[in-house]
Amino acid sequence: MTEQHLMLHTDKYQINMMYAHWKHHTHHQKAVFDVYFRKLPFGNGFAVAAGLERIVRYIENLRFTDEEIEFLARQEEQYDLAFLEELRQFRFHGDLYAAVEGTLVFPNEPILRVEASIFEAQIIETAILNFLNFQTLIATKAARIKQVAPNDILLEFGSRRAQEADAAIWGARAACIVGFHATSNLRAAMLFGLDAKGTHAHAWVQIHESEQEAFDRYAEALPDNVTLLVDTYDTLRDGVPHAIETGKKLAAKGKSLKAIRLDSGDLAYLSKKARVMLDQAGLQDVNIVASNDLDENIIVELKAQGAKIDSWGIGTKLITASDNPALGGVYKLVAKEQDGGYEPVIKISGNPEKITTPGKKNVYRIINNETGKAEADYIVMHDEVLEGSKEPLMLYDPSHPFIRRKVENYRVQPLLTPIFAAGQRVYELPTVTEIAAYHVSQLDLFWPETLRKLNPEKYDVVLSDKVWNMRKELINQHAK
């Protein structure tokens, strides 16, 4: 069911607006929409772009089925039959540009741009925001976890707490593009080429006459991949000693116990005690895996307490982004076709942060050639061309324009990559492994102060003079 009827994975007002455009013969008018978010989640210094693969697959398969047309025909608006026939012929013929997955992105900069007929651009809004907001949020949360445990094994364990099946598989993928090593979800592993990892449940122990029997029988069944859950009864008195006994039996057969897993109790204390017990038994190579509602904040505390944990199973708090459950990305009209070109448009609001930045725009990442670090992201009109250090660049603080700095020895990196041109995909989708490697290269562009978990240094997103003046001019026009 999840891949069916995605054409109607939209809000009803999109169809109503499409119908009104069709009635007034304006449905072929071209428009430009920007997708961006206004505020970083989790108090983080950056977000990680994600969701593009699903957006691409969605756009490539946009078709109204007979069943969907029949459903729309039953709506109370009583759409004209000729309009429904127009929908039957629907295809996306527009252009789409996006920050590719794994890119570090920041508030108030376009991370996706749609240029298409208003008919096409309106109907894809809801789905694009749904896919991009969720996956970017989860990738950003996962990146925070990766930062505090950069050398540990990270496992995505969120399926049973995710908000339904699609969230489970795409959330697992979002975690893996920023460096998680595996997922417990077999479907996600199959679909996206991820590693799948798992142990056993408490039920495996409970159904046996003894914990020792449960461990021994599990090891007999899967001798090459034995991780034992040791907290069903008493972790230190029963679970770890029984796991050690199973480990010794495996060693006698030329096999080895891979790990034990702690899923409850004081993880710092239990892991330290378990590490001593394993080492004294000659099982120094056995790892300790921890789970139990973990996130970056708990992991930092456990590490500060000297926890002897090698691998982390992260579930609920990652897949639900429990401390910041929505990104809040928006899809805003910034230009409309007029007299053979594009006329910038603006949305004015009583909330200053909701005033849009008009015009068809590009974004460049300004990279200092001496340090190799990003200085700022620079938003320009689409006809402005930056070529690096040919001329000095003055960067104004977006909130306080009197604060400025000049950059001279720099190169530029376009943030938006062509994905679709005239409805045809022109971008080769990378693998998760390739995205993860690209994400690491992105992190290298930024100072640790921007990347740190707590109180990160703000990274500037700067408007060119042309964009700034256009915005001010339109605000003044509407004020009059």
Ligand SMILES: O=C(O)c1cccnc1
The other form holds:
Amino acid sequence: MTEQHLMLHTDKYQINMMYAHWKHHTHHQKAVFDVYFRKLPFGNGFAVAAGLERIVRYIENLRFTDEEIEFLARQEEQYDLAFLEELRQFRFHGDLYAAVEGTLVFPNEPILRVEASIFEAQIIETAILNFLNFQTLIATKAARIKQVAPNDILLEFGSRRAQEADAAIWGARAACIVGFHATSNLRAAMLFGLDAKGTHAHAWVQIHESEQEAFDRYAEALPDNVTLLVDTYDTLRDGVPHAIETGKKLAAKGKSLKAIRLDSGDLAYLSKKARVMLDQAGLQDVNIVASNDLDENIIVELKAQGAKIDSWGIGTKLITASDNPALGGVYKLVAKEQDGGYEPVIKISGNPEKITTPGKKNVYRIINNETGKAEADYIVMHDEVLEGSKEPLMLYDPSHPFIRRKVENYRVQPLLTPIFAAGQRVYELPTVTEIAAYHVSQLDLFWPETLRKLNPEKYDVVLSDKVWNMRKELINQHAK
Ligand SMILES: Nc1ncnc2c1ncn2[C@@H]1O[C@H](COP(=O)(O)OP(=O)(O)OP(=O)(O)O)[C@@H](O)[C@H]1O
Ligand SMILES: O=P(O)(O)OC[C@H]1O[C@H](OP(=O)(O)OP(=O)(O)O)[C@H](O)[C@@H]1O
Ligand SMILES: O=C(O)c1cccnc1
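Now the other one: the form predicted together with the named molecule, given that the block above is the form predicted alone.
Okay, now the whole complex, with that chain kicking things off.
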């Protein structure tokens, strides 16, 4: 159901603008839009690009159905029938470039660029922002969690608390592209090739006469995958001893208890006590899983307290990004077709942060060959080609030209990859495992100072002189 009618997954004003363009015969005019965000979420030093797979699938299937056309025909705008016929022929014929999933991205740089007829470029704005904002947000939150528990098993448990079903599955995928090991959501696992994992709920214990009976019966049914939830009654007095008893019974059959799960109370205290009890019973290999409103801050805190936790089940705070529940990615017109070429356009604002950066642009990640680390992201006009350049590069913010850095021995990586060319997909979608490996290689490009979760160093996104001058010129023109 949710995959149905995505063609209408757009704000009505897009169709109204398309209609007005069509009426004035300007709908074939080409346009360039940039997607970027202005502020990093969670006080993090970077964001992780995500959402591209969904965008690709969406664009490939953009067609109006008869039902959708009939629905539009009933709108109060009374669209002309010939316009609705034009919509019937709708296909995306444009170019789309994007930072691929798993890439580290920063404020005020294009992370996706659409070049298409205004008719085509306008209608896809809403869906592109919807997919990209949510998935980038969750991947970034998950990356923060991964950072504080890099060697532990991370399980995504958010489905029941997610903002509806799409958020549950795409959020689970976003977590896995930055290194979560598994999700509890079987649908996400099937759709995206993720590992699915699960323990059992309190209901399993409550429905039995005793906790011991519940544990034993669970172990009989699933002897190769037993994780027992030990907090239904009293964790240390009942739960852990009962789990140990079941563990010994399993051992007698040549099987082993895999883990216990703590889901309430003081997780540091309980895990330390439980660890001693398990070890003393000879169950040193039994892991301890924790859950209960966890996030990166509580995990850091628990680790500082010496918690003996091997694996973390993380739901609500990850899937809802509860401490920063939206990423403000925007889709802004930066150039329009004029006399056979592109004319840069600007949006002026009283808030300098909201003034757009005009022109069809590219972004290069500048990597210092001596350190192997990224120095800055460098935004250029699309005809400024840096590949193979040996020219020293001056990186500076033209509004503070006295703070400048010269890079001489560098290589460049284009941030934006071609995804669609003239409506044809030219990009092979990687698997989640491949994205996760790529994400690790991306992290390696940055200094720990940029990556740390608290008060990270700001990574520079710098405009070339040409882009800067173009922006200044257009601001001046509009100031007159
Ligand atoms: N040692 C600890 N240090 C810091 N935070 C902790 C520690 N142990 C647990 N927490 C976190 O504190 C919160 C626990 O809150 P609360 O006490 O309301 O839950 P609970 O233990 O589940 O309570 P209840 O038993 O009533 O359900 C959770 O977010 C949990 O992850
Ligand atoms: O705390 P979160 O990070 O959101 O992780 C998911 C939570 O969902 C479950 O609780 P719930 O009370 O829904 O069901 P249960 O009876 O299985 O504990 C689980 O026990 C976790 O506590
Ligand atoms: O498998 C689990 O333990 C689980 C799954 C979803 C939510 N909470 C726990």
